[in-house]
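Listed next as structure tokens is one chain, alone, in the form predicted on its own.
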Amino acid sequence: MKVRFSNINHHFGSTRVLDRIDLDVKEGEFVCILGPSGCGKSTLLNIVGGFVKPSEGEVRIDDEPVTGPDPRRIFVFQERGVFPWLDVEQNISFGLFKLPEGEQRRRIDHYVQMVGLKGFEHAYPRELSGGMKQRLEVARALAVNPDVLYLDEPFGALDSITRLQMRRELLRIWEAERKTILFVTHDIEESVQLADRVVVMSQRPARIQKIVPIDIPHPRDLSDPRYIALRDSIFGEIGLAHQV
């Protein structure tokens, strides 16, 4: 699905958070929204998700205005996304209750396999590692067959090795499913590794400072000169060029 942000302005009381955000996201595109902590990235994601009404402007998805949350568009959070009292299969099946039992079974099996949790179907979240819980959250989001995925710093709480593994997992799933993805992060390496385009946000009130197309095929070699040049251009854009 195509997503369009038109003249989004937002404030909390007297604090202006977002300033004149205009952005088009193509169907099946992977877009990272990058910016410093507290700049308004998550607010923008909550607006497109229908949880927050912008002070001005509108978001349209396939030319329909966003007026509230929609089960066709699913959030994946950094934490708190899985139900601790349900096992892996029950978590994945949570949003599938309207489907026939056979279709529920097919989707559960498909996504357990896809995210590498085969053998853990009856494990509870407390029995899973951080990376496994995050894969479970992605599986649960995909099982309901959403048109758009919103990911709000989903790997921020993981250690560096698990983050790299999860990025590879997410890319593999995206290449298989081709969902439209909006991914919020403050990690420059993460954004260049994942995205078709990186939307660089300014300090609050957040504006779109620059949009950087990442014209490198997947899988991306982190030592490739083109990768390094794009990464360093983003560091320069946010004023950290001499610290790289």
Second form
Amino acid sequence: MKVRFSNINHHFGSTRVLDRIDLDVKEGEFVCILGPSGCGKSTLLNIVGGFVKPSEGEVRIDDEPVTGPDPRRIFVFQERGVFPWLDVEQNISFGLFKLPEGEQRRRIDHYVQMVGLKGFEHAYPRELSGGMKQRLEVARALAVNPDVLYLDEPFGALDSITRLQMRRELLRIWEAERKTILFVTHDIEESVQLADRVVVMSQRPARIQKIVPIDIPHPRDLSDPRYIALRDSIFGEIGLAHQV
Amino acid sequence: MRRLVPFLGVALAVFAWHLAVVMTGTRLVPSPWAAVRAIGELAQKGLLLKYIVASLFRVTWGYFLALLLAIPFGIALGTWRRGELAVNPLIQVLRPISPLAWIPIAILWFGVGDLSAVFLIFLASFFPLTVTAMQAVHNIETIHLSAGTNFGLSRPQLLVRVILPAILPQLVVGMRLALGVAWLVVVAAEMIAVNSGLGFLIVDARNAGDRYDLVVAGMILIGAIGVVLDLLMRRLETLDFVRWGYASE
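After the form predicted on its own, can we look at the form predicted in complex with its partner chain?
Time for the whole complex; same chain goes first.
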């Protein structure tokens, strides 16, 4: 087991945020944590990322307890996470300071290529679009070759077309590199398009309400009856009819 | 053409000044031409450069001393909550006291001379710089600090690779404002504590026989040098490593 949450409880002051979370994530698995805004799913990701200590319980990764942030596991924020004072190359190489120069060079070139920022190596984030900044942040994370990626609503601020492209990109990268991915979202469609399993969280205090395995191979056809059935079952789980 | 408009404005004002003096025949204000001649006279006596250098010298010392101490101090307070809680009230009380109010104490401590003037300039720049650095640290995006730690930076590495670059844009603006204040204060300090410099020139010209042409010459020089200093500091704001902080997205 790659990541194991055991009996995580968390509260901010007197507000309970997380209620007895138990979850196992396999190596190389793509897991979406889905829940309404403000339910505590981001807190859960911050706990596994080592930025927040849970009030109770522990997370173990490779059977070691998480005690803080670790460069083997990189957190990707919304695109605001890139460093605005560094250009594209400098951002990608930010975490590579322990590597010899030649290896740094090789990785910069590789990931610039992979996320489609060729020709923008010396552009600053202010000169990039939202989608490009998001890809840059993913590249910066991948460059240190982490074995786990945490993504906290990474595409939330993008327009819907860019968001679809970014999902396709992320899947392509995931299929190439097979990282374990924990992906927090409030977007049901997004979770069904991406995940191996969707962990449906309840309203606060968040419990795991249901875990839905998405047994459709990639690339997923969004008009496939199986896709629609799974999506609808999650809509039902959250208590929404999918009618506007 | 647009670039000429500001110069045209100044030229018009000077011309109006000249006309007013000539037409009223007043002795209350020297004419612009008299002020220019006075500057020429200073240059001839070898005092022009000497006084400018003297004033700039005092500003440089006081200002750089303040930079050297205030920036690390402000960053330390910004990152260390408890230290800030302890020291901030004191800073807030000392800050609104005009540096000129320190003149008697400066003279008591450092005597009449350069050291007093440098001390006053130091005081004038120290508090605003400290507060700027402290505030700038507060304004750093938590995400950037988190990302820095996530990539395995140690505390010193975090300081150099995240905190410093992140606060630089605000710091440069604060440095520019602080230099403006320092320049204001050097002139005032020289009126009392020393016997060279542009501030001294103004007081001396009045005392030594009502040479108001020299007084106005001193004022013009102070203003002009102030503008040049400000322009130089503004150049800093166009550099790539701070420009990101002013870009509106």
